[in-house]
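Shown here is one chain on its own, the form predicted alone, set out as structure tokens.
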Amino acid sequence: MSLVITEIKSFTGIITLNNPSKLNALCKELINDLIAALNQMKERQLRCVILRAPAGSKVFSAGHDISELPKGSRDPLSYEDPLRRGIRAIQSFPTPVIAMVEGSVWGGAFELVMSCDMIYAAEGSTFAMTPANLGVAYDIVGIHNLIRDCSLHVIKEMVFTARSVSAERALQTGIVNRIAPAAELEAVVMEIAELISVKAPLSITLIKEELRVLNEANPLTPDEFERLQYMRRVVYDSDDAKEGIAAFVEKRKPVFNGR
């Protein structure tokens, strides 16, 4: 596990997203690292896992790898995306997964974030969400991910905008369960994550799958699935979605038309 660091503390994990050179990105090697320091401390029962970036990051994630999209006429996030699949493997981790924040996050890291049971955030840490500076149809399942656990109007103004929110917002608005001082963040979460482990296991994780799947009961008729996902094929088939990709690659402003 190259481009993760693990650590156990009594009945606690601790993941480090550890791939500074890329800003954390999502790719396949870490994403496929995230799972199997997961797996491992499933194996141990550990009662708590805390997923963070190191101390002092300016960036705790900058999102899904770009360079690992497809080029055009695929999915750019299917089921076995490793994206998708690191998200699935936190929800269903049998017990709380809490994301320590401090640094930025962007894009597929923030529903990776939201996907965590818990969120704890250094001051001055930002969240974004930017499909929409790429042209990037984004998932149903990824959009579900992000409207379940948070304001809806709050959501859309971070999708429609792709603009940064503070942890102070985020606070505000239930993003985050709360915020510290950098200095003070890891005893904060160390104290939450000691509590969580004193208790009985069995109902913590009996409790979260129920949460899980109460939360996830949605109804969605197949002809409303299909029509979404045409929606989405008219999107990645699409010249912007080529531009959004050309632009964040070449390092200047997109210039979408719409086509």
Ligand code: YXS
Contents of the next structure:
Amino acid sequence: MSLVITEIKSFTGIITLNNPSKLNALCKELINDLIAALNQMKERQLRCVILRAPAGSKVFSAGHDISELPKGSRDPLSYEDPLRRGIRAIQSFPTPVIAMVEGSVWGGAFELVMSCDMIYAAEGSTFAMTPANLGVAYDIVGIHNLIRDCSLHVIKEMVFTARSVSAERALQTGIVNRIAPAAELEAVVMEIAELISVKAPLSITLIKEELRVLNEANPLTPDEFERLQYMRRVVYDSDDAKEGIAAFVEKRKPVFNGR
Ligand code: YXS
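Next block, the form predicted together with the named molecule, ref. the form predicted alone:
Complete assembly follows, chain above in first position.
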């Protein structure tokens, strides 16, 4: 059984994350099903895709499946890892992908919704960026996906404290486009999708890709890239990386010693 539910309404595709027992944690299987659903919708030349969780969800997605994180000594988010593949599939989808958020969004799922073209959130939803909770060596591309769409100070507060921000705060800081009462959110998002679906799709596809390429343009020298990769290796080889995951599994607070 697929871990996503797909639906098509006119020119709009709807992908619902559907792994409630794991709080829609982004395991390899769910990411593969998400990519397959996006590929089907690309073939159908749909003009807009909505990514959502089931109505009434308390957790939109609990983020990367922690049980699938390497237990140290391996890059946890390298190019072909599931989260990276899923995010590239959204960013390269030819028409707008809209995140319709209800519930709490955690870690890699925060990057996933930030990689969507727009975010509409229900009142009461929250967003958290959690590598510092687990000692994760988040990757350069992932961080770059976060810093382009809202203030650096806000992203630094989210990463350094790992504390959730409210939908209202996310609206104020440009993380989300709009918030609405949960009961009205679907109508708000469907109206946006319907507006997009009658516009010129070729222009939209071109400008979405122009914006992606321009937004990702960043003069990072090879030396700088290698230096950051070395710093990441120190983190993912660290005792702290192992301690973060062990503490989560053992349901206790982690004790990080900085080595
Ligand atoms: O004890 P059981 O077996 O029932 O399992 C529990 C949790 O262990 C499990 N679960 C997860 N399993 C794998 N990966 C996850 N991300 C994950 N989150 C939860 O689901 C079962 C029910 O969880 P429980 O009892 O805690 O539910 P709750 O309603 O009390 O609390 C819901 C949450 C989401 C607030 C809580 O589960 C939670 O804080 N989850 C972890 C959220 C998080 O830190 N996600 C980041 C994952 S790592 C990631 O995305 C990036 C790599 S990074 O860390 O760099 O940002």
